[in-house]
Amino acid sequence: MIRDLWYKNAVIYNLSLSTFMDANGDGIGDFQGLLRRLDYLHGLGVTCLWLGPFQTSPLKDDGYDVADYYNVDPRYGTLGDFVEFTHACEQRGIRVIIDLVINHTSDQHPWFKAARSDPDSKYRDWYVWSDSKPENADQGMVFPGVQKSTWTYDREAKAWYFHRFYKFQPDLNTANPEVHAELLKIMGFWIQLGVAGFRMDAVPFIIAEKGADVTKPKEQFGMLRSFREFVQWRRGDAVLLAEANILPEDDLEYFGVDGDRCHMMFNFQVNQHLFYALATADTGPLAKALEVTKPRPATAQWGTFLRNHDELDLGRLTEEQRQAVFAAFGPDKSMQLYDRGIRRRLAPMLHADRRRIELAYSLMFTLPGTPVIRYGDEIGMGDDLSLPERNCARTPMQWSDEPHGGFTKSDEPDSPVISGGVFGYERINAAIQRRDPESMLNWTERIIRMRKECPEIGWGDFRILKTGRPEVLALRYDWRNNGLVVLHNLSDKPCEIVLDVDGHGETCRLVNLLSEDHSEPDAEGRHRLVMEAYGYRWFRVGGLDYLLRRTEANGKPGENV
């Protein structure tokens, strides 16, 4: 059972081939380049790679407009290169999950070309059409301010087609049994080539009813169970990681009350309140977000993250909270996107303050779930706000201070490398940081190693401890007779807290895992701790003999995993 739930204590690293390393010399990253950097990722401590789209595509939306689900875009390599890559990952103990973009295709996909050219084609019903423009065509856009409609008239088809995203991405009619069967075939194809699972893009839209008459879409959750059954039949330890920015009351619908739908979901609720906490030093709303997202099946898991390839979506915050985050991290309109989010990377959002960056990552690594890192954040990469929309945070990886940051030998990379200033590749790159023991890169490597040695965070139960200070968040984890306490001071001022860790008969000594700053309880069994500005602590409860005390099971029905 533990082997099948590998995702419970994994470290996931997200990257896009096009921006990681170019080995072919054409200015675009590729599988050969990624293959050559696997030892870097292995050394960092990564146990799972999440790859952005790499299938054949016109690349109007960074590959999320797929034109052939069964092939690799020639710019990135071949299917042979992909298999060589997954084999090399397996040799290093690294699993691979890939983006599964099945809500829509490119308008250049052969399916859509056949659908628009012939009303009698079997592919006509693979998409969503209307003879007239629906009344709600100006509602439900994913990219407000950039996207004007969810329906577009096609002159060749002489009909309107539905697209939740850009107009060059027509939605698939996922309720069509033939489409559903094809989607399973796509999953099976990539599993056969070594994939350990899928990050499912835009899951609520995949399972929602679609049509001109649909005003309040109803989710078809049976699809998720079908996907789950299929991938686990093909590969027992395969996972589905859902991108679903939903309300907490809907969480169990996506996980399944019996844990028979999605294995994992990104915790957008916690992510948004985490940034509010970082902006205001008020951990109250974050604590509430942790509590309301706590219920989940024993086999389910949250994916915790700071930044990803999209904008920082703040849509679940109140207007007052959202404005507070904008003021702290994206005060200029050029830093904001879609009237709801911030399009910056983490380091510039935190003003390159190493204390705050460490605090944010320490907090993310110790939140309930599995940590997901965005490429380049381990060295504190910046962004290029001159690039449109989300491309500003999708610039090439900065490997060295050589031309184009060591990303390519080409004179003109497809995407410009950040050069000059605080975040230019001349100052921020992996090579320089590798040689500096105190660099962000080496700190990240150490914190990843420590996180992997704390399975309580991924497997155990947690509770929020009282600190008496709104700026300090304290969490305790318990799993198999082992306890872990983590504290974070989100304020720019030091403070003292009094903490009762409730040791249940243990010595209650707190052993610091990151320094020699241990803590002994006072006569009443409480701990008095001084937290520096933006300080963080990882404590073992009792002592470092925890491995000798760890039991083989929790001793509670349903928790023996």
Given for the second form:
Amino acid sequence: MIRDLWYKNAVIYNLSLSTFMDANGDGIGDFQGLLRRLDYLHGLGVTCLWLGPFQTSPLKDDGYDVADYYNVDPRYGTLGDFVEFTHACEQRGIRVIIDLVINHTSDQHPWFKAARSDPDSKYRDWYVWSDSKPENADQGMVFPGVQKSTWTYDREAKAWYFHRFYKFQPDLNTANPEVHAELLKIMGFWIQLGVAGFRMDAVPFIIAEKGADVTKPKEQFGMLRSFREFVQWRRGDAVLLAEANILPEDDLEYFGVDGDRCHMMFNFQVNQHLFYALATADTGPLAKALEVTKPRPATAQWGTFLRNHDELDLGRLTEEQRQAVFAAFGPDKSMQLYDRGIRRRLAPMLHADRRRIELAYSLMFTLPGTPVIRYGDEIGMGDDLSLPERNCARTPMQWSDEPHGGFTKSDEPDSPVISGGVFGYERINAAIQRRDPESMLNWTERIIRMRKECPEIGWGDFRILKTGRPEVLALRYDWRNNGLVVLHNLSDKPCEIVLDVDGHGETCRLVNLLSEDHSEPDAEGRHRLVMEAYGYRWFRVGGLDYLLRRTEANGKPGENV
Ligand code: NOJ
Ligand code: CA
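Can you swap the form predicted alone for the form predicted together with ligand NOJ?
Complete assembly follows, chain above in first position.
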């Protein structure tokens, strides 16, 4: 029996409507286009789609500036199209989660318009105001270098309003009970239309105390519990996936010690140290990041990822570590962003080296948690550094070698398709790769299939095994009497390792899941393995009869899942 925590062994695919597929030819992707590509996604094997924001919006921050929470932006389609879409996903066994952007609205939202124009409006207190310029107005910007302050004077209101992000994104006063009730209503609305949860944008800021006199904002963790209770009463299998780039010591506050707050969080700690490991071939800090993010309630889950729609944020690394990643993957100032990150896509960062891209993805797919893939990475798409800020990694999906990569019939796509050179749609596209068994696309499809057959990774406990070499990371997973060992050599040189799979005296064969290269233990039960440059191995401990040995339960009742 498997408890139905679907997110424990899911494969999540992140896409943005505007750049996926344009069906009506206006140059902007839409729901009709996405619907036509659902079979592609189904074939790729992903089990959950995470859609970036698509509600009515002036689109000044790619939709993270919502002007109507209860509508689809007309550029993408209608609510009718949305329901067709969630229905079509359900038919294919694919769940849908959507971005929930509730820390702030657009300044074009009717609530903000009412708030700024009428001090007596009930909406005035839905935002965060100050009569005079707060002392900390030039502190706490999320986009340093681009965003000048966190408080802006509004002439109409004759007051200053707070905005954690850009000035066209006024923060909601989330402590106001009426605002809170409205936020629940928004969640209920989309759940009713078929979504299985939310990627909650900017969670630490939603729950932070806000106000002109707040110097050290405390988090209101009770809010997370109330969101959780609400979504789960409305739909039992709905999840909250939090975007919260926090310190490991706060992880349990966000998950809740009893697993009563967020179901999932992106593991930013592991993400940053993973890139450090890829840059330097030193897996020590990554191993440490895995250990410090290990404690979590049995029902909680990490979302593991390589790149997403934002910059690769390296803010949690030491200065020295960050410089090492910059030097390897973003040496040019034009590749860096907000003094802390790299704005490129994965493939160009890894110099389009197929061995390194496979290594990075193999590692990501086998880290503790649920993998989250960024659209286009499955074919190794590149970036366009001539576009501002994060837009460089948000170009249209490259479907074929037809004009504009088969993304649109329009002559003027809203965002230009990458063309020419190593990453142009003429060379990198889904149609060509579909026909080539050795392509990145088909590799990704195979690795997803394998990952889904390894529930130990999603559900089980892990241990880091000693390899005696800092460039080789070895993880062992155990779940219900089944074991898995995964090895990754992050160096550009081959090496030999001696591995004790630490099976409490068991001397087992390691069966390779990806090739015929199995490993027999020596008399002491150790394995001697030669890892090629950037090599990776997925081994089952014991034979392929493992399913016959799998037990129905794990640990004591209530202790594990
Ligand atoms: C985080 C999102 O990922 C980012 O794209 C956005 O700009 C900010 N939150 C503001 O909503
Ligand atoms: Ca369109």
